[in-house]
Amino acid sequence: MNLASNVVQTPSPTRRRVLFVDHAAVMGGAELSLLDLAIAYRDTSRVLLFDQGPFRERLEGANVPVQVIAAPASLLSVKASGGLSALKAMPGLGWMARRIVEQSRDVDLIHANSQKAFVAAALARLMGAPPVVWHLRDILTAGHFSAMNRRLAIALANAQASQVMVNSQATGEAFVAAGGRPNLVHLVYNGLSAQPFDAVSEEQAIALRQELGLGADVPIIGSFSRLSYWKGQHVLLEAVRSLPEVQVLLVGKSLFGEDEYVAQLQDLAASPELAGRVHWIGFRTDIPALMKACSIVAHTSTEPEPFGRVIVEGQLAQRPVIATAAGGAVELVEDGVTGRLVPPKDAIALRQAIQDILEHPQQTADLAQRGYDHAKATFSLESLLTNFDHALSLI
């Protein structure tokens, strides 16, 4: 299934007025590039949340007209490896749905930016809402999602939505295979500014090294994700065990309950072999800083990754990216070319790759190079906004 064909470069004349929907409170890849979109959209649009938290914080600094209506609990709750469980998050979705259709009257679609989203502006569609946008931002596997929640979401796609918008061929690929009608796909890559990693000098990464304590020259391997056993972090620590001169920064925190993995690694860090090697960094916003003080950014996801956005903002940070090859990644990175892909939870691969690119420091500038041109060229932000305005005219 090639969704490529999908992507194109007409600008649209005017932005339509989109209620951008999402349940999520925290800062994840889906609401930095709800973000983005939300920005871009901010004079005609605005945004409705289902919780409190540092995203609606994000949104009114950049003058986003934004809503919260506090989600039941029992919404909020319900995780998308759930299954019988999800029945009593039915109340609690139909009571939002409604708030949905009150909030939706003056605008032409909505926007549900995660699959919790959809499901209420799915139901809220049916009562009478606008046309709805499902902007697919997860591969429906059963590593992820329950078969139950997978019935669900597809078959309310399938009725409901007007479009299912896809952050990757791998993403709409998996909702074909999981029962999505086709004909519903549309794909529009996430896109990232330059301009952020661009504007951070090799001077300023060297005195961030020194602030963490880090000297100029020690080989480090940042890791930006929230700590999560699929985010595979634990893969990266292994890897790093008999490379005694390398220094791991982890950058990221647990945020879905996740706190008996970060035990686990906790416990790894503290092994002999790694004992002070690893710097626990927890959430930040200067990731361009932080990845240009690091010597290879590493993407170590044990499950495929829908997109990858760790994955362009290394390239934009001109270091070498290492990602594992599966799901949207291979999307991003030609291996050897733009980046290096290694098998899924394969330390010993991972460990072979960093050796290879601290051994070699002119083919891994070469590398890098071509990894900041390919990303800049294919996943800037300019690309994102043509597409997205051209996905949302043809509704």
Contents of the next structure:
Amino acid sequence: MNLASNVVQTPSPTRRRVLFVDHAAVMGGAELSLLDLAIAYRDTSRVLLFDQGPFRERLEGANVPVQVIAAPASLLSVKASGGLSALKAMPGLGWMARRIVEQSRDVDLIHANSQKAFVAAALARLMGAPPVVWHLRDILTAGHFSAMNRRLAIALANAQASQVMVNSQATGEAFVAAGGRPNLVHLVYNGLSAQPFDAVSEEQAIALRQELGLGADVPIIGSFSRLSYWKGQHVLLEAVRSLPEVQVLLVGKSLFGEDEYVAQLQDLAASPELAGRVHWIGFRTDIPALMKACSIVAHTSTEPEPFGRVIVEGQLAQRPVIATAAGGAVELVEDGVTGRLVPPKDAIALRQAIQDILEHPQQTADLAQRGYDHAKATFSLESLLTNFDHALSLI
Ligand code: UDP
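Output the structure of the form predicted together with ligand UDP; the preceding block shows the form predicted alone.
And the full complex, kicking off with our chain again.
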């Protein structure tokens, strides 16, 4: 099931003409979020990508006008956490900026969905392109971004961005703490449609368990993140080591070459206490059904999560969600009310939360119901689009 196919198409004659720019070709959370926006804006706007890949196919499948202009390898290969490599990307950035100027002649504004896209768009602005909104979906900390990359992005934002749209308060605070101008920040929480989750019946969820070779009554903890150290799948495996009745469903694959981490996870999963209990199913698009096939959705990031779509998705699936108490996650979950929060990297606290949930089915059902009501009321696609339209109207 394609989450994006359920975007509500509110007729909006006043929607701006936007060039959405993203450097990524693969489907991370930022791209899934952009997909929903681009569908809503497809009558007036289009998407420019820096690389071929599944994102282009998803956009085209949703009838969004999309163009790929392959960026120089020196730009695509530069890592956000890399130091001086940012300098090597400069010629590629200049080249990409000129392409953005050419592509943006007939739009009102440019929406940059990633840091690389923003840096190129900000340079394009210097060359005469329309106003630029940086949709910041990352927490700009040393863990993910080298000091040089942060300084460059913040300096360009302060000088060239018309708005820095942030997906949580935590993301906005980190931008300001890194030197960003507070008056640029505009909060627009992500929003998701409940419809694909509501459409999955309990019978379908049980049938999916059977397809996956899992019994109707076994406790299943699902992790729905790309395989990457900071997503903390190892913490989840540590937590269930001493819970022999629990099965783990790992949904997702490594997106940015984290093969060493995947090998470590595989070793951990093969250890005698875990052998046969960890089920790897790779990247999937049927997230609502898979979440409903789980007893618990765990989001175990070791570092502050900017937003954490998976958390809201788990709530919409009416499953108890356990998230780590850092970054945007604490804006999505009230501990013990709409989900559970545990400290990051704390396998013992995570194990305790899993046990609590499994041992108290009635309280768990109430928790999941409150999570669902909260997510539906606060993080709907309709409110996302209303807030997004409004944010763009300010420019
Ligand atoms: N996801 C997916 N297929 C997978 C694993 C994850 O579509 O196999 C989706 C997941 O449902 C969520 C997104 O990827 O919508 C991840 O977003 P999140 O904000 O949690 O993390 P990010 O990737 O942005 O760090």
